[in-house]
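What follows is one chain in structure tokens, specifically the form predicted alone.
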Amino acid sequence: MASSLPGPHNIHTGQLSNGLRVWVYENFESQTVILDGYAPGGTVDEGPENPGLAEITATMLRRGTAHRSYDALNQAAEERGAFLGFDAGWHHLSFNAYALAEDFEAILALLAESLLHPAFPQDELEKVRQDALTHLEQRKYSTRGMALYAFHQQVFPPGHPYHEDLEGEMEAVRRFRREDLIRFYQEKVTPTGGVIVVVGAVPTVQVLETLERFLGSWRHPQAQPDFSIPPRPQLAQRTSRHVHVRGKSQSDIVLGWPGIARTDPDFDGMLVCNTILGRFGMGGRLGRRIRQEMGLAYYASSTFSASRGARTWRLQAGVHPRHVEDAVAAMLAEVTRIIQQPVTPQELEDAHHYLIGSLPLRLESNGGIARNLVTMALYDLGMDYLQTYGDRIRRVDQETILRVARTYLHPDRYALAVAGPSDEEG
């Protein structure tokens, strides 16, 4: 199977003469193409003043050039079923555009025409900010979203890149002007060093060709993005913190550590982990266990996030408000059961069974294979990724688990976050 994923025999690559690689996978089984980029600059670069900053930026760039409006650029992709769109992360700028092969330049011109030509319009600025301020003061009732958020703000410390204020960002999001979003984007955001990833029903030379000219001249030589690593937060004893939400019936409940960089050698074995703890099947062990045998959730899993710097791995469930103490006491036993003795040999084969077996899942459509080689080419991975992929994965022993485990999970010291209904209500 590894000779049919894409690999160095077939992923051409290419840099444009402002430094944007180009990764390109031709696939004429479907005529349509897929692109994905990333550029340098994102939510590391707002500064604790800003919080919100890039992602405001981003969902701008879609609100309409120099050269058309918001309207007419929705109206230039939908005539043509295709697709353009951008958004912020910790570390960069996300574009992606989808259409037909045979529209691959006119959505191309759009999605250059927006990076290249960003008006940032007042009037829609303004919408922008209301369904931002929108979307945080209904994040304040949601139990999921509240308990993930004290959570992180437990985890990394004010003044951390991965922090998030809540309060803080509304006010930010309140008072950012039109000239700001233009110094971000000018100041911080660099197509240097970024990635394209192309995959479709495109000759890899058109891609190049057309992909130079359309945005080999997009340039912010002004630029200068971070590109430190943030460092890794270190928990030395338990924390808490309760969050009331008004008028809901359901507790969620988020208890974590930090976790690794997706660089991180321990990458697969935390995967191979993490799926027999909570991800497996119905959630793992703390599935079977919280969910099936107790009755306790409604949900239970646990999951990890990488970044360039460590992220977190956290475990998560959702319950009536008077089984939260019963689940919390349920997820550090199975925290404590992990790090004590080897996983089974029917659970280490089970996971090495279903990551393996998932990948062909995974890149079955071009948008796909298009996530996993912008993954490749932002961090360095190698283009022969997907192809040793299987056997790393089966590399992973009990041993390893056991090893992963007791370097990361540690049931006597982690952050808890639970929000839900007051004592009163529940």
Second form
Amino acid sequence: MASSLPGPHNIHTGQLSNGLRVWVYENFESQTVILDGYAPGGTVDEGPENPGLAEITATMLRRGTAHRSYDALNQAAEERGAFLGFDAGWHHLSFNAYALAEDFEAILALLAESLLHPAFPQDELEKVRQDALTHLEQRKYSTRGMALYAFHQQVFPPGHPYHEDLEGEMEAVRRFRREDLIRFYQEKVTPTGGVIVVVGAVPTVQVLETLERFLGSWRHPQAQPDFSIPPRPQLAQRTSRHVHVRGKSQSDIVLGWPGIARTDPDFDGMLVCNTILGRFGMGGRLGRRIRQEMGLAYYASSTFSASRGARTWRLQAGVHPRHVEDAVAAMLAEVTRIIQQPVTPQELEDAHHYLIGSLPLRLESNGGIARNLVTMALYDLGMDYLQTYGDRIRRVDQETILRVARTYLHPDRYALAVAGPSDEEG
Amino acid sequence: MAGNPFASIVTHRLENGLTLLLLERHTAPVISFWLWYGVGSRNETPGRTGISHWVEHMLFKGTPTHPPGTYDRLIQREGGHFNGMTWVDWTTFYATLPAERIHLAVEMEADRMQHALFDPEEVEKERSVILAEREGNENRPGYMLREQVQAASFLAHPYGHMVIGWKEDLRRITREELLAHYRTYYTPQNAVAVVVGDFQTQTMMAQVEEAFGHIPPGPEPPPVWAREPEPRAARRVELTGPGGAHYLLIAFQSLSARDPDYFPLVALMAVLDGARGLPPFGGGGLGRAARLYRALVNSGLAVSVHASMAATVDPYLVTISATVRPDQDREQVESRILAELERLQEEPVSPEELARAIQGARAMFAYGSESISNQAMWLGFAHMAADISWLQSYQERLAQVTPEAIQQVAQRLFHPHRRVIGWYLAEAGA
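Swap state to the form predicted in complex with the partner chain from the form predicted alone:
Time for the whole complex; same chain goes first.
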């Protein structure tokens, strides 16, 4: 199977004259093409006084260029059935486009125009600002949104680069000026050190030539994004926060810890451990206990996220307010079990099979291939990452899982967030 | 894979009535197996709403040979993914697996078609799981509004209740009722097996025949007699509740998938809100060049606006939804949307707009076709809502739509007396 996966033999690489790395994977089974790109400069670069600036800047790249209004951009993309979008991440501006392969050059031209000549029109800024404020206002009434927010606020203390959400904070969003966006884009975002992945029915030679022609002159020589790695926070004790959201039927629970960086050697161990704890089947051990045995929740699972710095490892469930205590107790019982006893050989084998066997399914579409290639390129995981994936997963044994669980999961110190109605309301 | 990916479907019917649809696709060593039952909320009677969805849950709760938890474990440990879904017209179970393991899904589907346990204790646990699922839905203003608008849209037809069912019914339905529902509808003669992927047709046909061929056909499913009368009165519903924005949902009774005006309606929706992927879950990132977005969002009247429709056995709903900030003018949003619908009735769309809608649909078709699972879903879904030729000719029939046909379908559907306007009004203070 390994040789049929994307790897050094069929991923083509190059570099544009502006330092943007290029990975190309040809797929002529499809009729489409996808471009996924990441340029250094993200939320960690906006500074503590400007939460939300990176996100607004990314959104505004799509809102008009020196040559075309927002509406004209929309018309140009959609007359081809093509999509173009920008987003901010913690450390990067991301851009994404997909189109029929015959429209590769046309969609690339629109992408380049947006990246090289954004106009940041004032009237669009006001609309984008109002949208952002509305989303922040809506989140106040979302039990899941507020539970996640309150959880992250506890894990990442004030001053930590990951303390604020990507969406930012209302007071800051209200005062951003057009000049702030232009300065952020010029001084914090750069193609140098970034990567663009192109997957689909376009020959590599054409991709490399066209990318250079359209994007080679995109340069921000004065940009200085922060390339440092955010420190891994420590939880010294148990903390909890209950956010009252009135008028709801259900409470959402998030309980967790700081996680690891994407390049951490424990990544594969955490992946297998998390699969057993809260993914496999219908939510792993958590789903089995909280949903299937106790019947408390429709969803109960665990997840971990990793970026350049350590993000989080967290357990989540949605339950009736009167069942919050039981669900939290069940979560902690499963955490205690996984740090006290090795997982069973059967569980380990199931998780290995699942993670390895599902890889071809995750690479079924151009989008799926592009997502994997971007991660490989962005974190320097190696071009043979997918081909060696099976061996790495198989090397994760019971001892590794026990060690990883004991290192990162602590039933006596964790951050807990619950958002929902009071017992009487639910 | 240029051209129509659905040109070479093989259809076969077993003696017990099970329909089999096969499509070889050798792009990846993967097979997707779907079993569709012609039962959904459309087949439910008052007092038993949500029973189809509940039976779907119970089919994951074991058989004598596959105890609870076995199904998901066996599929996933082979790297597969699986799920079950219940909708208004159908219930479906699927698994996508590495090709050499597909027999697991075929055998287990045949097993749970006959031998689901409905253990009384598991029935009770699942009752509380489904109540939790419903309560999670209730947390969203959009769900609360949809439920009320849908109920106000149907006087006679069971499409008026949500698939998950009313809470009162979910608290009451008994194990015996669930079992009776299962025995009535989850049978070979009410089912369609769809297989797409890396196999040889004759071999796969034999494999399905071996697993399902011996199962008795089951009783004739009771027909659905209910027909929704032509609407005669404009209706309004209004809810209030906590929220950061107001939500608007306008609904009109729609057309069945077999209606000759169905494809003009698809094109009309693309003109209003951009091209969509194929139903039932056709999503897409398009719509910002379409009429509603330009009129409502570009102009600053609303935060967002979307239109949606579905391909269904009986006429369901065309809806237009919008999110409106408290400082925006609600009345203006409502009247602007209605003005856009009137415009469709009064003047033909321009050839350029229509061409954009068709091209968008062509692209969406291509994006969605990359996944074997998607192709299997489309195939089964098309068969349940209409027939295979409906899917095979989808792009062609869409391309034949004329501006006049769009105008005619707009005139047919968008009468004031055919609409329900619903608002969820936000009360400030989280």
